[in-house]
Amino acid sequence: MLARLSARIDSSMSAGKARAFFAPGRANLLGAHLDYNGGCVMPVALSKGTYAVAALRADGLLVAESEQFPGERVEVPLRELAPGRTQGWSAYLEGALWTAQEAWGRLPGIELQVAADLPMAKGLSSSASIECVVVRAVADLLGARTGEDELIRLAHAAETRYVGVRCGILDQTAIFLGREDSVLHFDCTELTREHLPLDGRKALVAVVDTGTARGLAASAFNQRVAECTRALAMLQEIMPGVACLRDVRRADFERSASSLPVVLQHRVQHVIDEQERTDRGAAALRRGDLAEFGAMMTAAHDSLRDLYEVSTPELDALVSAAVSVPGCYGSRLTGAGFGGCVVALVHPAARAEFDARVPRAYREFCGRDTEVMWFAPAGGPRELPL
């Protein structure tokens, strides 16, 4: 793939030699929804990403192709690049590249060829990949000094200030700070961070697709958060020190529940609960325990579905078929919701049983055919030999 890519770029072009970058996609495993809420998260990097080569160009342009896209060509000056320009895939590119030079300066130009073996919206953050990607590849390209934090941050302010998405700084942490055989437990809050082990001897993850698009998404997503902002505003008036719905507890939240919508009081009950088995769930992977994990997975996705109300009947018929396998600890959909994947965590000796049964539930359940992709934690971004 690398080879096929490389061969593309223009070395009639290039100020520079041509580099090759990867970043993993990710899954949310535990705490769903939390990140924008000012709670813990607990996601995985996944061994499956995407791919850029890139080199730098000596016009001022900016020009990129996708695999994915044929025939999308993108050519514009790097100085035209603003918020709203454009929409699609080369939107986060876009983004990722206006970020960059807000941080370092105008580029003399650059060209990227990109190509992924991740599933695109489905919930894996595809998008936020590509922002990564291109961070990293930019920083390492212009060598500049730079932490993880820095390279977080770039890449969240492409999806937010130029894509517009209101999504918190979740995905772009966990695949930044991904780790072979560990999830990370991320404190959206305090910032805090810890590799918890995820002993692949005992544990895969598989991701099934439901082969369904995750359309309304995005205005849903930002319907989400309205609400949760909605929600925090009306506690704080009675709160007084609340910050962010993580704060609430369960016992203030009984007593003040009634002043808030219906809807409302599900959102916040949702962020409740799901800081909780956030907690819950780290515990348990300190101490090996897979199970209650898995547990708190399939509890998330019950409330997903009941309170945060993100899930379709396609998720849950996977759900439901996953954690009918014996050797599946949990499930539940990743992403923002409404279409899109599930995730579980599965004992690699079930992986030839969930293989057959889930797929076969699956179309019993709506006629739709579906596979299994079975991912392990993987390491962040990175630059790969070309």
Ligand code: GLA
Second form
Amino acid sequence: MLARLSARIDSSMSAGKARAFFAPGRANLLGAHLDYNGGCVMPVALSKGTYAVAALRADGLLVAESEQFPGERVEVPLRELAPGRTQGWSAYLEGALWTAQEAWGRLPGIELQVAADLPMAKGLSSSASIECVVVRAVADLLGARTGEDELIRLAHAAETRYVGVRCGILDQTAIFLGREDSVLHFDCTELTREHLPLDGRKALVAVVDTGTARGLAASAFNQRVAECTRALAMLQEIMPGVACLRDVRRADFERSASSLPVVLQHRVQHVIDEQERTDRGAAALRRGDLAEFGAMMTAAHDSLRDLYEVSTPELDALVSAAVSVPGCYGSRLTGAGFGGCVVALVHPAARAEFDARVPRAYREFCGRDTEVMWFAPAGGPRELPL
Ligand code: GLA
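Now that you have shown the form predicted alone, what about the form predicted in complex with the ligand?
Full assembly next; the chain just shown is listed first.
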């Protein structure tokens, strides 16, 4: 694939050697919708993601193509990049270049040939994966010695300021801090991080696609963010010390919940419970207790369905099918919800059974075929030999 991408680079215009880069996708195992509420998240980076062959150009242009979107070639002067200029796949790439130029100054021109082996718009962060591979590529092509936290900030700003999704820091952090055989435990307020072991001999990450589009994902996602912002503002009137929903103590909330509309009560309840689940999940992984960790994942799904209301009947059906397989520790929807995939943690000995039973149950449920994708937690963005 890299040879194919690199053959497309217009060498007559390139102002330097073409180089190849990769950034993974991610699946979040615990801490759903906690990042923008200041809580803890527990994602893994996946072994599939986005590949980019990149070369600087001397003519001030951005030239970009994606194998996933044939015929949608981008050719635009870099100085014309501006939020709202475009939508779709290239907005993520442009956003990353736009923030990179803010940080490192105007680029002389750049060509990017992109391909992905990650299913798109399925809750596996294919969009953040593009942002991260571009930021990594530009930093390396310029020889910028920029630390990971700043690269995360740039990739995240691409999404919030250029694309216009009010997402938290989960996706870009999960991607940049991904490590083999580890689950990241990241505190979105303190910015502390811990890599907790996930032994591949005891657990594999399974991802199963509902095959349904994530209906209204961006607008419904922004609506959840707005609901949390509103709930926080109302609670701050009675709890002045609270800076984010994660700070709300269960006992205080129980006393004052009724002052909130019921929908907002449910959103806050999810945040409080989910934060507790990540605390318990992290403690469980530290002592190697995968059964407890998996139970937290499945409980998280119930809460996403009932309190946060971001699940769908198809996601619920896949989670039920997954957890009915002996050897599956737990399962939940991954990403923001509203469609896309579920993720499950499964003992390797149960893999064949899982492969057979989950797609069969899903076909019985809705007549649609699906298949299981298997992953081990993988490392973050990196240059690949070309
Ligand atoms: C999307 C957002 C993330 C996070 C998750 C839900 O993936 O991009 O920032 O909020 O949803 O956990």
